[in-house]
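One chain comes next, on its own, written out as structure tokens in the form predicted alone.
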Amino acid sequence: MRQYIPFLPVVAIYGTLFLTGLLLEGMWQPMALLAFYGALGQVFNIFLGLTGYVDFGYVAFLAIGSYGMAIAASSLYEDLGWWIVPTGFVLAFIMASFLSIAVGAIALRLKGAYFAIATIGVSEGLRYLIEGTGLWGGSMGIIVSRPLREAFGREGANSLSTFWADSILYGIALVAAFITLMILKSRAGYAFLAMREDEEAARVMGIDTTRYKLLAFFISASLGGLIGASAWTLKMNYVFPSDVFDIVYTIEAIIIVLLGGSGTLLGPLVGGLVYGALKYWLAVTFPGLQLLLFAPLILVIIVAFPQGIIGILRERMGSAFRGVIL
């Protein structure tokens, strides 16, 4: 069981967050977001860090996820009942899942500015392509209150548009971090982790790398998409690509992941933390100059710390606490 105790940690961090929203009037919206940005950062990561590489279209998964919620729940409302919002989290899975594998086939098999390149050109192209063809509603989106309402009754779709597409949001990320320990913890980290230090020495050794880097990438992107899902269709009630496919996120996961600390279980949340926090009270204290403070504040911090939040926190803490903070 002791390969399971840096997991605790992550437990007790989400439930902190879930307990006061629930339990502290007006907190929960600010505690969901940091959920949010915690469980971007940690889907993010399980690709990110575990390769090394950096996906800049990784916003089309969870817009994908976010499309396959809403088919569900705009075509199936009236067959289905509530049964659209399972239905919808499959569809969302599949979709994703089948994109990332077309894209990672292609895609992996490039490297450095090529693949960053490429990635987003699948992302901004999947946009226009929606947008341009009129494919699932095309500018025009998608807009599931209707159906939610029909499915849920007034105040079940209101309840699940606040508690329960949150309340998802904390198991997905408690699922991505799970499965990061476990890879972690496997045979197969020991592979990620000479191929994130030397991908060629890696290859020459007999690691699969392209195998391996499909393997992160389609997890990675299949968790992605459930987040669309939950965080965009049911949260939002509707899907505008120009929202869903916004290159924002991508690079707030970005932050995320190296500010907390790349490859790392307790990193990616650490990171949605501090970052959703510095967000939330910048706009706040001052706003209409959140951005322009917030972009300067976060370069530093990620130069001062560049192995993140929780490698400075693992190199300076004794032996008997490394295995606790993984």
Given for the second form:
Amino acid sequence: MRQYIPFLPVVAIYGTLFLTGLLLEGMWQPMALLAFYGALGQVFNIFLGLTGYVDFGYVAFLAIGSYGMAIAASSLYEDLGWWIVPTGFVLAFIMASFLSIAVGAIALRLKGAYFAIATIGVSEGLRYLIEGTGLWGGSMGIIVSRPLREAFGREGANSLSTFWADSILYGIALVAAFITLMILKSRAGYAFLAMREDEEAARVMGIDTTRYKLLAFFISASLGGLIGASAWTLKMNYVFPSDVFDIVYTIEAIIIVLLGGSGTLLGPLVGGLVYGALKYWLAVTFPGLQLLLFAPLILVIIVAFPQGIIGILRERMGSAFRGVIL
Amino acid sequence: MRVILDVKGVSKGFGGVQALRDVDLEVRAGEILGIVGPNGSGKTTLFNLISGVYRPDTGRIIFDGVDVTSLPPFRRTVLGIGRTFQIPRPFKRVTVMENVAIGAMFGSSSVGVEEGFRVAEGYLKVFGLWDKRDRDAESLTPVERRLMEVARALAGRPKLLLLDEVMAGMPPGELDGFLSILREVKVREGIAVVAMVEHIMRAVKDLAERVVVLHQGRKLVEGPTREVFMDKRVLEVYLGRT
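Condition change, the form predicted alone to the form predicted together with the partner chain:
After this comes the whole thing, all chains and molecules, with the earlier chain placed first.
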């Protein structure tokens, strides 16, 4: 049981966010935004945090997942009824994981900056493929409000968009955090640790680094697909390629993970909270100037604290507490 | 004695430089073999071929009955080839204990996390690093880093241990201690050791039962340690006489 203790603060924080949103008037959407950033960070951390590889095209997995849900909803609603949502999540998971295997098998052979560049290429390429060939509605995208209304009724579709789509994000964040904890505590966690420090030495120590990288890429990507399916398709009721392939989401994911503490359990959660709150506060306090103030602020924080908030806390606490805060 | 490693006629060139030409090498189970040779004689290339960092242009490498010529490094480690690096490569921001435990978890022993730490404990004590177990590896002195690398390699329970200049820079007092630890571990676990040495001939004479001398990518002489160091050709290579 002791090994699950680090999971308690994670549950406590997401639980507090959820209850705050549920009980306080007007707080559901702000809390849902924090949950989105928490989930995004938590899921992206499984790849960036564990392997140290930066995927600049990560948003492609969220995008393909949002298409998975949209395809299920728009083409199957007459046959499946409300089953289109579970089916959509399964399809989102499958499409994102297939994409991750295809991309990973090739791009993960590249090192450092080459990997980053290749992944941007995949994401942008996929977007232009969809827009250019007219696949899945091309640049017109897929609008699912009518199928969802037909399957769930007006009320049901409404609560799906304003309540369930957000709630599922809390669930994805918790699942991702739990998987992270299990990996960190297992042999695989030590394989990733060795690999981040010195990949060639890790290979000589008997670690099949390609397999572990692909594993992390696969888990991170397929959970990312679920985020896209929920936060975009179910919540917005439409999928436009120019929205879902926006590189801004990739950059936000990178910032959240680095800000909170790459490769730690709590880091992406803390990073997501700080990032989301800061972004929200700046937009309210200095409307119009938020990005101008936000970018240098983030830059300063990341340059000054490269290990992230949790990384610093762990260092300060000394070795005795390393096992508690992960 | 059983042959654990059989290197058959390997050659390796880098662009215009022929680093190794048609080298044969046999290592028997449980023996300590010294490989000596001046700088540029092909020692490190030979190590990299055996551990899998490079693949040979020609020739084959058979380890414990398995043809490993084109296997990647991690597979060879799992089969039982352990090595250290000429310039130590500890996992720097990882504790000394975890470094050695990682060696145990992924070597040919392939144990779980708890067992890995238990195995690490034993080797840290043997190599006198127990008091520093919770420090990050980057805080170790160069000599301690070498010791930690040997402990990390041994924790994986190799059948063959390749030591790349592991004794370089060791003060004479510590060298004796290290040699006796190495002999003890080798006898206890029955592993074969191939130690590559450039300068410290005393270490080779004390440690190795057999010596191979490399010169300009070829095997110059091979035989029992005492005889090899009396050989006229070896003296020529090292002292530059004709």
